[in-house]
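In the form predicted alone, a lone chain appears below as structure tokens.
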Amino acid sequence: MVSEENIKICLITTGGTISSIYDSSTQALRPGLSVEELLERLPKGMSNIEVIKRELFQLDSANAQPHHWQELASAIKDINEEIPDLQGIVVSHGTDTMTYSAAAVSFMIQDFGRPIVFTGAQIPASVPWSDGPRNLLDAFRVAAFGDLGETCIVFNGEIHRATRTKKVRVNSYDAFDSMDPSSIGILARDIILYDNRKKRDHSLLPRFDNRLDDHVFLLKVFPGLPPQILGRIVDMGYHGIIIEGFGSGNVPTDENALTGGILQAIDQGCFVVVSSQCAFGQVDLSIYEVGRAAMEVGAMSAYDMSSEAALVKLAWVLGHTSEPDRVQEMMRINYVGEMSYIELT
């Protein structure tokens, strides 16, 4: 545990529902609260925490793009260099694409040794019954006192690994769930953290690397999907495709077979990874003929990565190399807990 004296936490605001206000001209919500106005909504009693404030964006997270992930990682790098005794980072973010942004920061900032905590709200902090103040206070609590050394999402009293999280509910306060394995902690009277986490370690030398290839496409398979779409995606200049298959990674191989399109895409230098539409479980392309066929033409397995994490990881990997053997090797490495089938590096 860290000392309760001189605790420095940086709050980076990026917009989202938590900072939204009602715009009478559009009759809709839009981000509008400043970082100071957001902090004013918190209950008193954080006198032992010095908050360094950074207002980075005022975005609805539906408008977040890969370059925003890079700018966020760069901002954290700058803050880390400016404030060497920083105990943690809190990022307020919209819930719609929080899992993408948090996963991207996980890959782009490794061995930070302290918590980088994403949080947000389902109801704007400007509304009296908002979940925003509680989530933000919980995020500060984890950033300041949690024995945690990785990027996470704190929401509704739960602590989730960034690369293992999905938004699963549109309106409920309990918006996020961890995909296998379970969450890495909960917030009760104490901060309860489980063993399947990276612990706080201030001796680590952080690695900042925000290189990305944002030409990665996520394609959801559905009955009747025309296989010609794969060729069109490659023609549009995409260098990687995540195919979200059925069950354990199965794709059509009879009518509207995708295998020919997968082979053609790979022959044209595009990397293809098969994930699953299921929230839980692992892709195994060897079980069924319809999965093995994709593997035999060169598709890679996402194992038990979520489609969101697989997309971000492939973009990050392709930002470093386009050499086929190296891409396949890097996609099999468990960098930041994005896969549970292999020990975390």
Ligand code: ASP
Given for the second form:
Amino acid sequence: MVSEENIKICLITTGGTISSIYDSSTQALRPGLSVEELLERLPKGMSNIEVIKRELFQLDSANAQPHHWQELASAIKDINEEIPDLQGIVVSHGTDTMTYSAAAVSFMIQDFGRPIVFTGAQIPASVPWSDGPRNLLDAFRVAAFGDLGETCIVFNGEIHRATRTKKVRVNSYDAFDSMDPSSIGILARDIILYDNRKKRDHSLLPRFDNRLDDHVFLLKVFPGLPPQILGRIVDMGYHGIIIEGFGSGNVPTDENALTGGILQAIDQGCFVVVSSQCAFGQVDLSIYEVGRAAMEVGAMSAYDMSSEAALVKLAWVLGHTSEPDRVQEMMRINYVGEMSYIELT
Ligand code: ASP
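Now show me the form predicted in complex with this ligand, since the one above was the form predicted alone.
All chains and molecules follow, beginning with the one already shown.
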């Protein structure tokens, strides 16, 4: 344990609603608060925590691109080298694509041994009833004191594993939910962390690896989807496609059958992974003929990974190898708790 006088955390700001202001010329919100202005919104009294500030982007997270994930991971690497005695990192971020960025950082920075905490707000911190100050303070608490050694999302008093979170509410303060089995903790009078989380371990040697292939596509299946779309995606130079199927990973096999397109995409060297449109439960391509057909032409299963986590993972895996056996093997490894049913080491 560290003495309370000695607690250093780093806040990296990237934009989002939490940092937004109303722009009267566009009559809409856009990121605008500096890191200092954001911190001014917090109640005083954290004198025992030193917050090292980094303003990285001023982005609405709808504008975040895979290269921003890479830059964020690099920024964390640099800060960690500069200040090795950090207790944790907080990233303020827009909620729209927070799950993608947080999942990307999870894969790109493994064995950090300390919390990397993403947070944001549904209402700008410049508004008196904003959830931003509370979420930011909660994130600081987890970064400084939480017995946690993984990347998470702290929001509305809940602590979620980065790779197993979905944005599920647009208006409520409770923007995020964990997929099965549950969140990894809650914030009450104490920080309550469940046994399913990875614990803090300052002796670990962090592994930074932000290689990525940004040519991975996410395709949602719907009744009537024209199967020719798969060929177009491959022709556009994509190397991987996550097909978000129905239920346990089912796709049309009769009228507008997708299976021929899947086979063709795979024959052209593209990797196809089937995820589910459902937030809970897991893909099992062996149950129905409409799932088995996809498996038989070579589609991989995302198991119970979210489509967001599967997209980021395939992009990260393809940043390392395009050798088919190795891609399949890496997609099955549970690197950072992105799959719920395999124990984290
Ligand atoms: N559009 C905003 C963003 O993702 C929404 C938010 O932060 O809640 O940047």
